[in-house]
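Just one chain is shown here, as structure tokens, and it is the form predicted alone.
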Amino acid sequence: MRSTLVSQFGDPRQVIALVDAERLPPGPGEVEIALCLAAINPSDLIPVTGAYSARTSLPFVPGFEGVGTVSRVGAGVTTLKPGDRVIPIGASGLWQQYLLRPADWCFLVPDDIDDRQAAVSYVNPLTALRLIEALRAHFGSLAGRRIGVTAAGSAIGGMLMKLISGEGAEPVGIVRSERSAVRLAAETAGEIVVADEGNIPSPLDFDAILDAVGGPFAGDLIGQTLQPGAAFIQYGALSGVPVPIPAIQARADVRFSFLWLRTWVHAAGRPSIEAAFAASFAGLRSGLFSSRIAQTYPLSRLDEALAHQADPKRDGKLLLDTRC
């Protein structure tokens, strides 16, 4: 079967190889999934660089998000059958034609959710839902709160803007270019500001920030915009650089936390994850969690897909068709 493989850390465009891999039968409690579409997310590529090398074992197959159909079941599996459409989670490995995964880590897709929607129903929607829950845990009610969202022009940034508005709070989308600001303003309610490291408009004040960037820019926001008693929740590091420790230490009046979806998934239990997927599917139906798909590439053209992913002018998410 066609697969991808990372045998050393480095630039994803250089170290992710296309390989022929052995197709193994499912063991007890496992199912084999014939994958059809997989998403390309920053969370897929960051481990490839070695940023999480302490908890990433080589070699590995990338890809945390996608959808496929059960093709074979192992001994003892009674909850799934061949032909069931599922979203497999819990580990990477979706950038290949066939995947073995414990049946307990596969979640059924409703018939009215198409493959393209299902392929992006996990990472961004569930992360967005968890971030709103984290804000509720900190503030109780979000009504009247002013909440900044960095990288607001991203798919998850747009989702967060809508969710925050739905809570009666005031979302403020933070983007790095006027082009992103114009597009975001046309798609979602809320204030939009253009800001970057060393260039933060004044006055700009927040009760909370949901940050996907990290680095010195996050440090500037912490020092210049957060009100006493605020919350700063980081859920990504698109800059590839940690939030400066001095910026955190200087704000003892701010609650800092990091949300990593995988940590929640492995601790939540299946009923909670099923409930989260139900909310994700409902959001897909309503348009709340809709994601713009820029292009779908055959897995055999992974090099083109990765080049497109790195293009700063990319407008939407990229999918891999793992069947070709």
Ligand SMILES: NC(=O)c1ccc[n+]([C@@H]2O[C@H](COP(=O)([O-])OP(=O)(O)OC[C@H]3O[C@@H](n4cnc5c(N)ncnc54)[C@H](OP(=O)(O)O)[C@@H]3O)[C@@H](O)[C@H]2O)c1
Contents of the next structure:
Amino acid sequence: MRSTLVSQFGDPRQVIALVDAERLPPGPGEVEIALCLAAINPSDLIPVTGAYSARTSLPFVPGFEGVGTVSRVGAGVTTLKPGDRVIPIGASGLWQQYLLRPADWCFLVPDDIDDRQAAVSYVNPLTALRLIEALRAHFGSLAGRRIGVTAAGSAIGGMLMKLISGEGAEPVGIVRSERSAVRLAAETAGEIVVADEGNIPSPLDFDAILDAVGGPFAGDLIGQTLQPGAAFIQYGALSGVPVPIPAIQARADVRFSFLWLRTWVHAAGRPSIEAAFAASFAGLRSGLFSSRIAQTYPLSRLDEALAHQADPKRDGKLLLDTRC
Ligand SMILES: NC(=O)c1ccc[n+]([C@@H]2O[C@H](COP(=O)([O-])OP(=O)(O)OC[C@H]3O[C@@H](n4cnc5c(N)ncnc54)[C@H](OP(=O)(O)O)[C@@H]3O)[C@@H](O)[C@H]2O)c1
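Form predicted together with the ligand, following the form predicted alone:
Below is the whole assembly, all chains and molecules, this chain first.
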């Protein structure tokens, strides 16, 4: 079967190989899924670079998000049958034609959610919901709070802007270019500012920041924009650089935390994850969690897809069609 493999850490465009892999039968408790679409997310590529080498074993098949149809079931599986459309989660491995996964880690997709929506219904919607929960845990009610969202032009950034508005709070989308600001303004309500390292417009003040950029830019925001008692939640590092420790140490009056979906998923238990998927599917129906899809590539043209993913002018999510 068509598959991909990372055998050494490095630049994703250099080290993710297209390979022909053996198709194995499902073991007890497992199902085989004939995958159809998988997303390309920043969080798929970061482990490939070796950024999390302490908790990433080589070799591995990348891809954390996608959708497919159960093709075979192993002994003892009673909850799924061939033909069921599912989202398999809990480990990487979706950038290939067939995937073996414990039935307990597969979640049924309602019939009215199409494959393209289902393929992006997991990582960003569930993380956005967790981030709002984390803000609620800090503030109680979010009503009236000013909340900054960095990299607001990203797929999850747009979701966060809408969710924050829905809580009665004031979202402020922070983007790095006028081009992103124009695109975001067409899609979401709320204030939008263009800012980058060494260039924070003033006055800018926040009760909380949800940060996916990190690096010196996050340090500037922490030093210059957070109110006493504010929350700073980091959930990404698109700059490739951590938040500077001195910036954190200088703000004893701010609550700092990290949020990783993966940590929650492995602790939450199936009923909580099912409830989160139900919220995601509802958000897909209403448009709250819709993601712009820029292009779908056959898996066999992975090199083109990865080149497009690295293009700063990319205008939406890329999907891989794992069937061809
Ligand atoms: N912690 C978790 O569990 C978790 C879960 C989901 C996502 N995330 C993180 O959330 C972030 C966004 O993910 P996504 O899937 O929404 O990404 P995406 O849709 O691929 O969007 C990435 C966008 O972010 C903006 N961007 C990239 N680098 C930037 C930088 N250095 N400074 C400012 N903006 C930058 C760019 O938008 P413009 O072209 O508009 O500037 C880029 O198009 C990633 O860091 C990802 O790892 C984390």
